[in-house]
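This document opens with one chain alone, in structure tokens, the form predicted alone.
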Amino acid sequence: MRGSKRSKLLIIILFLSPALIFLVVFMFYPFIMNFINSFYKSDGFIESTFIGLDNYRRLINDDTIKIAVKNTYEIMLYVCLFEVGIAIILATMVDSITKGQKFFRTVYFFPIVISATAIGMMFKLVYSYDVGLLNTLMESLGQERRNWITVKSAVKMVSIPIVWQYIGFYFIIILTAIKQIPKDLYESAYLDGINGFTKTIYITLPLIRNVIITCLILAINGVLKVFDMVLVITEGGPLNQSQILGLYMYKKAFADNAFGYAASISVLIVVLGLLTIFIVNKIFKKETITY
């Protein structure tokens, strides 16, 4: 019996040893490495001193460290409102009807194979002052062309192609956990009296409630490592004010060499990442419904 458990045992560890490695070699060693070199002052190659907590004294110091938090947050709040919640209503839309869905199903998830970079050289010349579609609508309207991104609008306009890219991910997801409910229950709510917009709110959203959830937490996870699209509209201006964690971090290593500086920034998107996740479980924290 012994043996048996011993070769059992060791056949786990044989299968689940790549992936532990895998972590270890390309997530844990990087994320350790890069939290040492947040101590230190250096160009990436060979200059490297040590410096202490400075680095972390430089991000408190930082306004612009300050903007990005505060522009990362905001896109968090717009992905989880409308990423998150346009997902969900046509997720619903599209589970009531009988005709279509496989059509619906590609139409909506294919931004998703297309680049961030792409998307962002599309939406920049939607949103061009000289040839951009919008000030083209504007005009053939009578109306005069427009700045739309400016100081105010900057995080509003980035925030569009980021939400339109990925509501079809959450929408395949969403889809997919509302097909798993027995159609028995609405079969019940049905001869309770119970259909259409009551029968969304009452038994749909609550049994993919934890679906929902996880949703909410890779678009908060996604934010945090968006730099691609917004480097291309606006390249975090104007005036620093589309600025996120994502780009400025990205900025300092490859535009300032200061290696250092970004590793500190790298290890407040972990923190925030952590804390904000640890924060939204807390929120919905509930027993798990099952069916």
The other form holds:
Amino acid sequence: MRGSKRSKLLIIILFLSPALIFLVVFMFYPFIMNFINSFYKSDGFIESTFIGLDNYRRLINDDTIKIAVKNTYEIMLYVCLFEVGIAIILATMVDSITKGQKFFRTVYFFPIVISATAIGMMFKLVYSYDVGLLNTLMESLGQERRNWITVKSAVKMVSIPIVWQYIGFYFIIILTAIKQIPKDLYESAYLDGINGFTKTIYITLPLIRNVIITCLILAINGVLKVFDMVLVITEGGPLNQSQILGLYMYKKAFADNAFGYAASISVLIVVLGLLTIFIVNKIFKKETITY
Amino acid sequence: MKTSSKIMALILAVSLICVLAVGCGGKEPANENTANVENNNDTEKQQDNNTKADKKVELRIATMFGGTDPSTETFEQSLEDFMNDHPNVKIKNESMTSVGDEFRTKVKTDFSSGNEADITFFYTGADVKAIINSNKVMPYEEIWEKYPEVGKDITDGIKNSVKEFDGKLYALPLTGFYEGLFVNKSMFEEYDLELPTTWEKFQTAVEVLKENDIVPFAGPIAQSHYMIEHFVLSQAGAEGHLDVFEDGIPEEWVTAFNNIKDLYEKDAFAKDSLVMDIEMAQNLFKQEKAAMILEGSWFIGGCEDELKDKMAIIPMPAASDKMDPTSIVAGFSSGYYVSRSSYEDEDKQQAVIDLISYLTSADQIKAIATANGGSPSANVEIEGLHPLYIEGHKMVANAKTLNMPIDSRLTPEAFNVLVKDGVPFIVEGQKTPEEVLETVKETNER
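Could I see the form predicted in complex with its partner chain next, after the form predicted alone?
What follows is the whole complex; the chain from before opens it.
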């Protein structure tokens, strides 16, 4: 008996150790090093001086950080409302059709396989004043050309491709969850006279609630990592009005050579991410429905 | 669990660990852009060469002559020729394109991790300061004590111009750059305008071109690197341009930024100038939708011959009498570095010296200058260049002062404050030049 227990334990260790090594080497170690670096004035390569909490003091007084935090949460709101929202609508609609489901799955999922940089370039061209698709359309409709990316509209304009790219991802997750709901639940509801929109509101959505929360958490996490799309489309401008945390950290590290300060921004990103997800979990915490 | 399943599980787990171990192995990093130039030629030439009789030596070289750089082909041919002449030397070419920050990051990472190439072609100034401070590159003064012939073809004036903060020379340059005002002559002729050689002519051109629905000036406000250089130079003159705020905020710099604001308010820039990048501004000029652009010598290479025939290059017009009308921004901002570890390696020293001497010889400088159109660092004559290149070289030759760009004197962060958190806010009236320059000063001193 004891030998069997020991061999089971050995198998567990053998199976879990590669993943654990990966996590320690590529996640925990860099994070701890990053946290340590945030107390240094560093060019990231050769020169490094301990400066205590100076980077964090600078973080508190940095006006651009305030704009970046505000914009990051604004994009988070758009992502929760539109990315996950449109995915739910599309998933319920595709679930209700009998023919062509595979076609819609492929079409809606397609943008995810394109790199964010390519999508950024595409949207940059779409918004371009001189050769942009939108202005060409405006002209063909007899309208004046206009600047699509302005101080007021910059965040919204960069949010559109961010939202658009990942709708398909959440669509697939939600559609799969809907498919797991037993058919007899719908059949008995149908006998009770519930159908169409009410069926979605009272049966489908409550039963996939946990999946929707998971999607929201993934979407919120995703926004904290965004930087490439904004870098390509606006570089955080004009006047820093589309600056976001991920991009600001990247610029401080690789354009300004202020790696220590960039490390403190990444600590802020981790703290805000954990805090936001904790709040989301608290808000949506409810008894799980099993079927 | 069945015995066979246990065995399978064990094999799977061990395989995973093996994969991990192999993945983390210490194999020399391979660069995707690396073009390994192998020595296939075993001809026995130049018997008198020092390295010929020596044992096999492998050298690594990292340069910016990779990717789409116009010098790539010439450089790779040079390495092949060198290896043909030195059969015992094998060169591993780790060159990359300089577009983006990847090459900078590669070189700095290599130096900080002790994996530096034997010879590196890299920037001078602020970029290399930390590497010099870490004592990982050789000052040529030390090399010349034993090998006085190294880099002998490069003119003394140019060698002096790339000396670093400690007065020593660490990089031997090949070609230099210059910046100036590129003008579409045919547009100026069409509207009967004189070339903008004075501030008044420049202002008149802006007015007339704007009235005729032509973008007078292709200037990307949020990437205003060249605009900052030239507007400061035209207002503060060559001496004022060198100021790094040691005596406070210079008044001329304030006026220079107000000059940019003034042009912005007069609609001298494109309507989307606040969000356009350098490439978009270049396209505007290349498509002949804009009449003027401030750019560097490398810009010529990207223009079609048909457009080159219509172009002229002149110094930025003087906005005040402090600027000599011939003054330009130009210089030599990159060169070959020899790593200390390679030089001090007895097995490699001779091969490194032979290679650096060969790469900085007049013939090689001429070959690279012919390929990229830059100003050669040696007294050589470049043939077959488009007249626009010759015009550029003449502008350099006529210049009474050649100033290096402002970013060579400010920290990258301070200069980026000027570009990103400065000019766009100034032209939009959200910050004054004084406020911006004060922040730049603080950031530079941080």
